[in-house]
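As a starting point, one isolated chain is supplied in structure tokens, in the form predicted on its own.
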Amino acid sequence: MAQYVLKRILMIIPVVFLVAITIFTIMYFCPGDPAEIILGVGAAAEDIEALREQMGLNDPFLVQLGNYLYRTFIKFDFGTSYANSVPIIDELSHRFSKTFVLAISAIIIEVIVGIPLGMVSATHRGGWIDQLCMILALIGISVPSFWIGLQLLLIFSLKLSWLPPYGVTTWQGWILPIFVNSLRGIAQMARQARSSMLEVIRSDYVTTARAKGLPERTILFRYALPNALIPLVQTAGQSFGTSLGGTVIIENVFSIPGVGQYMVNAIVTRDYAVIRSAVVVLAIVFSLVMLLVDIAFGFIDPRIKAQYEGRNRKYKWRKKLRRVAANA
């Protein structure tokens, strides 16, 4: 298993590098001029250009390549915005706490909701039960997030007065952008667990447990179950990318000051230091999530426990017979 973890960890490394460089080109053939952005329209040209060959933008695309993931991975200086010359990570920091507490509530959201869904729709195939939760579902997939979220900001925030309609600085701040940002993660989990439950349960194991006569439940949790969740920890894994891409329009519906309100404003403001840094960050965040979703896929899996247990063994059988041939 340590070499599939460590194998895991080095992927995460071309990932987070492609990434920074495919922002990095769009932003540079993006339009508008940081200089003057920094500046401001009215700025003399002199000072524009003189601004611009201080920070390098006069190099060659290669070159300011180079110089950005420089800075960004070996000395780890994201920069200045350039609407207001505050340090990048100092925004970043401050704002993440915000952003990952909405993705990670949602996705505790999802598993708690979307797998016993799920498990219930798999269980009444046909009916009207397994019916509803799927026309849910659907809806959960289909419908927008951000049309959602003003709905119900109109019914509960301005209509019955019951939730504050923006910001969290209160705990009831939380709960219409925890749900919201939740929703599509719930129909994803539940059409995947009722999928997986469906395969598990037409198992001989399971109908040599029925034919002994063991209780449904037992069934369910003890055999059926564990079996399904292979497949289900990746559902979560990806759901925490979405979750965490779903901050980006969700902050700005409920106003909150997280990463994603932070990139929405500086894509209005052409802030493209700002925009970079912000998508290599989530990279790197749902990165590792990935990581340790892997690792529980390892463990959970026993196929990849034997490939690479097989492996080791033939690796050492291999060892032991060159020391042999070389003592002969």
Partner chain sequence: MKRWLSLLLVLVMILALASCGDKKAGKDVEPTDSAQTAPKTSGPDAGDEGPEQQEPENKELVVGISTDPVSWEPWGAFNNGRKHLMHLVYQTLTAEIPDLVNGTTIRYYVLASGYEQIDDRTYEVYVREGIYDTAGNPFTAKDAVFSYSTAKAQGTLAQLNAIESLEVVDDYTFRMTTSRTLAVGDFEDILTGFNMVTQASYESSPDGMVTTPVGTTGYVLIDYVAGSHAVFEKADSYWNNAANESRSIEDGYCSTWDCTKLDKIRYEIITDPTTMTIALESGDIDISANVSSNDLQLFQDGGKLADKFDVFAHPENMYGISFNASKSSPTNNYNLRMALAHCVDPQGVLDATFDGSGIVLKAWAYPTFMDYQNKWDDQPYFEYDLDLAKEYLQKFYDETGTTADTLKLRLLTQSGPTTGKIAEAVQAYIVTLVDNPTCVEILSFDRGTYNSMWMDENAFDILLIYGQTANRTYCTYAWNSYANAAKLQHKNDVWHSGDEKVQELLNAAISVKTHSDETVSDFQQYINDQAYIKNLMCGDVYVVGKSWIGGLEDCIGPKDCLAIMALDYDWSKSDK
Contents of the next structure:
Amino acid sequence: MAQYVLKRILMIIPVVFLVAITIFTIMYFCPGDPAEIILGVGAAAEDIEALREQMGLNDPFLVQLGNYLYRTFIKFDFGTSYANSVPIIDELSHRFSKTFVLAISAIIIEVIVGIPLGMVSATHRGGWIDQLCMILALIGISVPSFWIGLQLLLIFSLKLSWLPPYGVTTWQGWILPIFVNSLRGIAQMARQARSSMLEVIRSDYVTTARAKGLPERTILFRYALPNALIPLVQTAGQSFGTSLGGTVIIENVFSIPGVGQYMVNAIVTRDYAVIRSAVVVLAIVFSLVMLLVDIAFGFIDPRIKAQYEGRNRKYKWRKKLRRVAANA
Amino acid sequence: MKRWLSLLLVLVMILALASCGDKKAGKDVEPTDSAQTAPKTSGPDAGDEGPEQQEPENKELVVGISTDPVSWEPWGAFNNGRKHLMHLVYQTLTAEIPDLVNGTTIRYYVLASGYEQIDDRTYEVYVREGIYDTAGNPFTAKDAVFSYSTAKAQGTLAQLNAIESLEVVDDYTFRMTTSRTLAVGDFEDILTGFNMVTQASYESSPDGMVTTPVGTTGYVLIDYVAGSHAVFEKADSYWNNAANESRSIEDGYCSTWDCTKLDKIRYEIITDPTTMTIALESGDIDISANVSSNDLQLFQDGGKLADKFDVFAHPENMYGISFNASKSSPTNNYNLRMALAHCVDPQGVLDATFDGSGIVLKAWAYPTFMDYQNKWDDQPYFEYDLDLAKEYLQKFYDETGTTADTLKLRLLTQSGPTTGKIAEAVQAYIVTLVDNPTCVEILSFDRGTYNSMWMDENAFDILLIYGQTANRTYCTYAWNSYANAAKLQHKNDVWHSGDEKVQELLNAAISVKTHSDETVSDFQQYINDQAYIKNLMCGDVYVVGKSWIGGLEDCIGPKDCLAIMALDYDWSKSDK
Amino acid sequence: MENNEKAFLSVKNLVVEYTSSKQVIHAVNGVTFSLERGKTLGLVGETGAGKTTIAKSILRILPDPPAKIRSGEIWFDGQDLLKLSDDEMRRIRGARISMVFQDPMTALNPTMRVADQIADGIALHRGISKHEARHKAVDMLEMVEIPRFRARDYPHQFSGGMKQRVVIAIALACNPDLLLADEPTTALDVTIQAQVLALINELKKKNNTSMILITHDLGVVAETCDEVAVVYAGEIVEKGSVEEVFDHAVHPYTRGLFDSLPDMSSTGRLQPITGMMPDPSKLPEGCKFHPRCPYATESCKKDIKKLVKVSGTHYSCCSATINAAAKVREV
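In place of the form predicted on its own, output the structure of the form predicted in complex with the partner chain.
Let us now look at the entire complex, which starts with that chain.
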């Protein structure tokens, strides 16, 4: 297992490298000239040219690519934004921590709330709990986050004055954004957990367990749950990945300076330096999260663990021993 | 059962979304009138006994802004957050503020005391005496020269590329030589456009003042959390204390926004417009210039919160439709351009996008510009006349053989909520004229792509063009930006006309030597005759402040910022 | 109705239905049979006849929302199982009655080690510690000829036949009095089949376990069973000892089954029974076999047939084949 993890960590490097090259190439072919945007409408042509020269935008593609890769991966210098002199790495880490908090808390809440909700639904299939949970899940998935965010703001900030309407400088400021951000995730996780659990409950090995006369609790926790969790680990990981980049709306509604807003702004202003750096950082984080997901998989499902370790190594080793013992 | 439930929920959601949107309830209210009458001033300078005792220890104001300034460096890129904050941090040599009440622009001397043009390309500027920054370092001519040189070396500020050399003459005088003869207003822009710092303070800052700005104003930045808030506190001493004594320009020293009547100002960064409204309503912020037009009814007369707030309208950008006159576009034809110009009703567009609040424009200029010709207001300017438009359209059909079914026009606009609505309104008018719902296609792109597209004569037929108002002083600025073939990258004007007469008249208007009422009106007249562009209207945006804040009609400060020092505060009525 | 006092297991008039939102599926329609200690009963019939449902009803592990036991009695060692509480039933499951399932590939929990799956039942029913139970589990594994050192492996590391042996180990771990074996060898290939059957038989003999063997393979019945009952459309149409039924089959369906067995000596065509088993949601009136029966008469379409004694312990609900043969002889 340790070997597998090491291998996966090493594999992140070429993946991130490829991502950097891809994003660089895409941005290169995007219309829109950063020099023009910086200088503004009506700037003289020669001024724009001069700035392009200075920014190195006129060099041939490969030269620019080479420079960029060298600066990023060898000198670890993400540079400064085209618009101002703030070093990108500072800005990114500052913003990233906020987005990260949002994303991580969403995952935790999804798992803690969504999975039991789904399990309870599944075990009381057709009953009122099931109906209620599924209605809540439907609402959670259908309602747009900005709408529910604003509605909650109106209620809790304006009418009740319990929570601040913007910003996350105090811990109360985090309550609403985290809640709203997790809603969709909880709903999805509940539905997934329910269907996964339903499938597992109907499976043959659960029937075998029942035929053994085991109490319902044991069947639920030892037989059904571990098997039902397997597809959910995947869902949780993917959800984390998308929420890393997708918190733009929440960040906007609650005035949280996160990566989402940063990137959207950079795209509109063609701030290539920011876009590239942000994408590279996101790629690294995403890869690491996926690795964690796969490791979790390995711990839950022994079949997958065996895949990681190479088939039946233990067995072959023991077989050899047995043969030796038999011959002795 | 689940299906019905889902349908019901979808209906509920649609209803809720719709109710979040425009309320057409208080539409007949005229916000500009109500706010500009009766200035509510009973500020601390009223000279009475009463208010003094009720003034709070700490005069603090909380302002809501919508964008994070990100960096505090003196010569960084423009963004909406910096626009409102920079005037508290740095000062410039001069400043130009639109006087919306009288329809003109006023020029103030701030750090400079005067200037003179010595010859074609040399200017001499005089710096006031006794200026020092919040670190105590004195500001003299050499610091001005230092500021310009350092800013120019950054390479990102186009206007400074025109400076060839700077020379310190003495402590309070310096000379600037430009590499080419400047157009009208360009030199003034150099004086008003760039923040001044002292060399001593700038060099002692570890990061070029990105996080630790030191300027010559009376305020110091004491706390900044990126994306969240910025707090300013009054400095121990300020070189321009005279500004606190008198508010009159005639004294030569101060400007209305340059005093230090507040002890503390807190800027809260709120990115979502609805959250901004909620923050105003809940009292978390006192004033904001970024309130969404949807929520204005709440604050205007007749609205739920009208008694607690005042509203002031000021112009946003001016918008117009500009035509592609090159061979690759049907708008090459004069009759078509006339038809299109006469079929769009600017008042209608104003109604559709700004709820009717704003003015209709009569030239490619805004009334506060210093060289705006008043006679333009009395002249007809592509009057909205559908029958006349149809006549021109028929002439176009006859000349070219195009029909209502084969006419296809591309309307290029920058993407955004306001520009999107304007483009749709224009599209609706043209569709009514041609009577073909698919004749106009809207191409909406982000700023970068939009900029590269209007320079391509094959990319569009009609361009939704926009220009600044409060932050500009001369008509020629916009003309120079869009029509100067020598300057622009595609070596043609925005109409791709290749028309030499345009260049001739433009050069006459923008040259300092020949800039006059005549040359300005000649240019405008010519482009009207050619029907190259019809400027439509300028909508209003609003400042909303608590009712104990008065003097809102002065709230527009340098570079279109919210000049909170220009306002009057009745602390007895505030909840501080 | 017979009344077998010696019967260890006695099923009386069992009726089971599956209700879905639209229709009612009549899976078991009044089944009655009994079984003595130590004997093996074979339940034979086509797929979908209701055999598995009968077995699952005895253990009461039918999936509850769709399936419902409508009426009947299941007497096991003096108790009516259908009247027991959930707790009491749980004590019986695995300890006194246990089941071997059809598909070994999915019958085991993929996330638990094999020994643990055997041990948890033992620990529960014998009341011993997990540690001891695991020892016993490993002994069970050896009994089904799986080496000790494989005890801590996961199910995916075993082949199909070995998995089935584990399932058998689970079923027999607590020495049950009654074993329900639902097509235990259908999913396995022929060579393994023989092994598994032999194993079951051996273990059964050792502990004097009664067994109900569900299968559609008449050969297996002949090899291992003492008695046989033929199930069609949720009813038992013929039952008796293996000799009685195999040598003197009387019901047209049973005859049809035997006739359809391929005869290796002749080269004639196969003789299947025409038609298909009826849709359990739309069962025909009268005798359920009449649409396919070569001997059907008008009364067959209306009258419900009941089991009638033919001889000894041989019962059949229709003797048309005898009558027909007699008629032929008469003619």
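Numbering follows the first chain given and starts at 1. We call the rigid core the largest set of C-alpha positions that still match within 1.5 Å between the two forms. If you're wondering where the values come from, they're calculated on a predicted model, not measured in any experiment.
Relative to the superposed rigid core, the position of the CA of Ile230 differs between the two forms by less than 2 Å.
When the rigid core is held fixed, the Cα atom of Arg125 travels less than 2 angstroms between the two forms.
Ala83: CA moves 2 Å or more between the two forms after rigid-core fitting.
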